[in-house]
Each structure stands twice: as structure tokens, then as C-alpha cells.
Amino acid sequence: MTTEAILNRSFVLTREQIPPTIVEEIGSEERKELVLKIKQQLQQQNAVIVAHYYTDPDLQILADETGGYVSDSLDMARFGHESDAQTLVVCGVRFMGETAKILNPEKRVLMPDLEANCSLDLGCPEDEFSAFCDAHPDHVVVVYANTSAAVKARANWMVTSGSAVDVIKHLAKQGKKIIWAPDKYLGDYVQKESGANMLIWQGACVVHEEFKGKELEALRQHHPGAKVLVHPESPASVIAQADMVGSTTGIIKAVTELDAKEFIVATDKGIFHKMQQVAPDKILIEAPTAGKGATCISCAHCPWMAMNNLRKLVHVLESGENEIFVDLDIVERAKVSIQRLLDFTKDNSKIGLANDA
């Protein structure tokens, strides 16, 4: 596929390709039973839960209570790599499980649902992306964390939303030309912030793409004192209105530091659990995902993240199903791009916000 074709093609999924968002209701008594079973299994199997901020609060609470970890994708990977546990139960989406396996090939990595994917991952097929890279051998290949193990294996660098600007500025200072994939909105934001020479893959997140600029402007008029916190996977019209643009970790930090009572938040609403934990006195408002007469696909919650729940967690621990496997050749090559980021962000004080997807 030619460069022009790639840059003009949309890799956004159709409505038919996106599963419905199903959040299962669990009664209090069943919840207690499930939590007890999970805690017993975790102890028996020397296992820990590594959960993303976008997953169900039940899973985040359980991870915190059992010595696991709740964080963004970069620190999820770090924690899994440093943990003494022999089994990592990754509550998130598939690329997170793959990253955990790449960094810990000797450990068992389980997921509540192997079908929990990501629109950015699905929108960047390894064969097409590899061919595009081969057509531009003079470019450094930088991919976002939200990609498959095979795509990371083709890359020179992996980055996260909090580290992307710093890494790209670092490469731009060396005069490097860059292929960026897969999120076009994050790519546009990074290019504006860094001034780098970039070819940008045209993928998008089904959650963040739905935030609407005009509707956000109208909402701000009803909440004139509110600060707007925006994830950089969002459209430019939304980013332009932000008081703070940043990763999930950056957004959580901002709600504790910015001087405001109300916050309009443009990212997956799963993050509200952690935000309310760290700032219980603040009022959190969802950024609008649809205009008048329109319907949203994700409604600010990733349908694949919603596939993670307590019932599935019990099943996978008891059965041993849903183990993540990655070809050893891909592990070796993908680890190079990931390790570059881990080394680059080892001292977070010397860069911006070296966190998240």
C-alpha cells in the first residue's frame, strides 16, 4: 500500500466490529463469594492481579486489597516485571497481557477474557503496517502501547501517551524521520508539540474519538468553573479546550493538584473510580460523546475493558484457561522496543509524565 493510500485511509472500526458494552450486575452476596474465591486462588497460586484504571471498580478494589496493582499500561508492565509472583492476572485488554508476557516470558500470564481487545490494536494489522514500514526504511518506527506484540516487534520504540512527546522530541533532536502508529489524534498532538517529521497511521480509539468539541464547549458554559482534563487520544477540537492534556496517570494527578471543585473529564469513565478515591471532594463530569440527535458507540467506556469481571476472574483462576502465549521470536524483537521506553523513563523526573496508555 502506498504512503498516500495509508495516510488517506481510515483504520477506524465499523460499528459492527465493536462489541456491545456489557457491564454485568453482581449482587452483594455473590460479590462476597466471588471475592473470597479469588483471594484464596491468588494465594494458592502465587498470583497477583494487575489491573488498568479503565476496568470495573470491583477489580481495582480487589487488586489493591491483595497486593496487586492498578495503574496505566506502562506501570502495569513495570509492576509485573518486578513482582515475585509466578502468575500475573492481567485485567485489561489483550495488548497489556502480551506486554506482560514479553517482559516476563518465564511467568504465567492469564486474562479474564482473551477476546478483550482494543480498536487501536485491531486497526493496525501487522502485515499492512510492516509493509508500510518497509517502504520507508529511513524512518524510525515508533508505536503506541496499544498495539499487538507483532507490531511492537516491527518497531524501534514503543511509547505511551505520557511518554510520547518526550520520546519524539528526543528523536527529532537527532534529526530522525518518524513513522507513528496507530492513533492519529495522539500522533497529531505529538507532532504539534514536538515539531517532528512524522508519517501518521490513521487509527483511532472508539472511546476517545467520540468526544465532541462543540458539545464540550456548551457543557463548559454550564460549568464555568470546571477544569477540563483530556486524554490526547481525543480529537483536536476537544484537546484545544483542555486545561490539562495527559495520560491516565496525569489526569488522576491533575484532579488532586488543580484548583477547582468541578472537572470535566474526556477519557474512559472507568478512571472515575481512582479519581474519586484520591479526590473524594471533587465533582467529576463526563465529557460529551454525542451531539444532538447522534448516538454513541462506546459512550465513554471501552467495550473490551468491560469484558473483565469477577465471574470471569474466578473461572480463569480455577481453570487455568486464557493463558497468554507469544512466539519467542516476537518476544525477543518486541522486548527491544519496550525496553527502550523502560530505560528512557526510568527516571521520570527528567521527562514529562512518563506514564500510561
Contents of the next structure:
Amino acid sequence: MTTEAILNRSFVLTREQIPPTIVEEIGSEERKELVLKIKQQLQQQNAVIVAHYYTDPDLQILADETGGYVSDSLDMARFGHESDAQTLVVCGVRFMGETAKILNPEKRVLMPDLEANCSLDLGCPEDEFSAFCDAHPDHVVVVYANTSAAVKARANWMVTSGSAVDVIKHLAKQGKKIIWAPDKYLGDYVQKESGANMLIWQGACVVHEEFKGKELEALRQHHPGAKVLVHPESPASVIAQADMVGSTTGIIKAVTELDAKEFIVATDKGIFHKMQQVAPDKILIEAPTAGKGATCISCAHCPWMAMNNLRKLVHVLESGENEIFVDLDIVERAKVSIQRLLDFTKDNSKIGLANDA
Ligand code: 13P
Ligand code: SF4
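Alternate state requested, the form predicted in complex with ligand 13P (shown: the form predicted on its own):
Time for the whole complex; same chain goes first.
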């Protein structure tokens, strides 16, 4: 495929490729039993839960109560790396489990559901992506965390939503030309912020892509004092109205720091649990996902994140099923691009990193 063909092709999933978002109801008695079983298993197996902010509040509460961790994708990777636990139970989506395994090949990594994927990962097949990179050997390859281990192995850098702008600015300062994949909206945003020379893959997050600029404008009229918090996987028309654009951690921080009573939030609504916990007196409003005459597909809740729940967590801990394996050769190569980011974010002076990509 030519460069033009790749850049003109959409890697966004069709409606049929997106599973329905199903949140299983669990009654309070069953919840108590499941929680007890999980706590016992975690202790017996020296295991911890590492959960994303978009997962079910039951899982987030349990992770917090049992010495696990709830965070964004960057900090989930850091925590798994630093924890002493022998088993990491990653509640999130597949690339998060793979990243944990790549950074901790000696540990066992389990996930409640191996079908929990991500539209960005699915929209960036390794063979096509590699061919695209091969056609541009003079470009530094930067991929978002939401990609397969094989795509990370083909990259020079992995970045997350919380680090993308800084990394790309760092590379742009060195005059590097960049291949960016897979999220087109985040890519466009980063390009605008950094002025970098970028070839941008045309993938999208099916959840954030649904936020609507026009309807957001109308909602803001009804809430003139509200601040708008936006994840950068959202369309430019939504980002343009943001008071703050950032990672999930950035959004949670903003609700405590910005001087407003009401917040309109453009990201997966799973995050409301933590936001409400850190700022109980603030009013949180979902950004609109349905335009005129159109209905939302995922309605601001990721269908793959919703696949994680207490029942499945008990099952994987008791059965040992759903272990994540990554080929050793891929682990070695993907680790380089991930470690580059971990070093960059640890050492903001970037000393020793110049021109190493
Ligand atoms: P964060 O790294 O900001 O948590 O984002 C992960 C993600 O999947 C957003 O859709
Ligand atoms: Fe992927 Fe979007 Fe789900 Fe995040 S919310 S995991 S980017 S599909």
C-alpha cells in the first residue's frame, strides 16, 4: 500500500465490529461473597489487582482495599513494574495486560477477559503498520500505548496520553520526522501542540470519537459556569472547547484543582467513580455523545473495559485461566520503546536521551 493509500484509509471499526457494552448486574449478597473469595485468593497467590479508572467501581474499590492500584495506563505500567507481587491481575484492556507482561516477564499476568480489546489496537494491524514504517525509514516511530505488543516492538517509542505532547516536542526539537499511530485525533492534537512533522495513522477510539462538538456547545449554554475536561482521543471540535485536555489522571486532578462547581467530562464515564471520590461536592456532567437524530453506540462507556467484573475475576484467580503470554522476541523489542518512555518521564531533564531514537 502506498503512503497516500494508508493515510487516506480509515482504520476506524465498523458498527458490527464493536461489541455491545454490557454491564452485568451483581446483587449485594453475591458481591459480598465474590469480594471475600477474591481477597482470599489474592493473599494466597501473592497477587495484586492493577485496574484502570474506566473499569467497574467494584473492581476499583477492591484494588484500593487490597494494596493494588487504580490509575491511567502509564501508571498501571509503572506500578506493575515496581510491585513485589508475583501475580498481576490486570483489570483493563488487553494492551495493558501485555504491557505488564513485557515489563515483568518473570511474573504471571492474568486478565478477567482476554477478549477485552481496544478499537485503537484492533485498528492498527502489525503487518500493515510495519510495511508503512518500512516505507519511511527516515521517520522515528512513535506509538500510543493502546497498541499490540507486536506494534510496540516495531516502534522506537511508546507514549501515553499523559506523555505524548512532551515526547513529541522533545523529538521535534531534534528535527525528527515522526510516524504516529494509531489515534488520529490524539495525533492531530499533538501535532498542533508541538508543530512536529508527522505522518498520522487513521485509527480512532470508538468511545471518544462519539463526543459531539455542536451538542457540547449547546450543553455549555445551559451550564455557563461549568469547566470542560476532555481526553485527547476526542474529536478536534470537542478539544477546542476544553478548559483542560489530558489523560485520565489529569482529568481527575483537574476536578480537584479547577475553581468550578460543575464539570462537563468528555471521557469514559467509568472515571466518574474516582472523580466523585476525590471531589464529592462537585457536579459531574457527561459530555454529549448523541448528535441530532443519531444515537450513540458505546454511550461513553468502553465495551471492552466493561468486560471486566467480579465474577470473571474470581474465575481467573481460581482457575489460573486467561494468562497473558508474549513471545520473548517481541518482549525484548517492545520493552525498548516502553522503557524509553519510563526513563523519559522519570528524568524530565531528558539527559542522555537526545538522538537515541
Ligand atoms: P489514559 O492513559 O489516559 O488512562 O487512557 C487510556 C485509554 O484507553 C483512554 O481511552
Ligand atoms: Fe480503547 Fe477507547 Fe476503550 Fe480506551 S476507551 S480502551 S481507547 S476503545
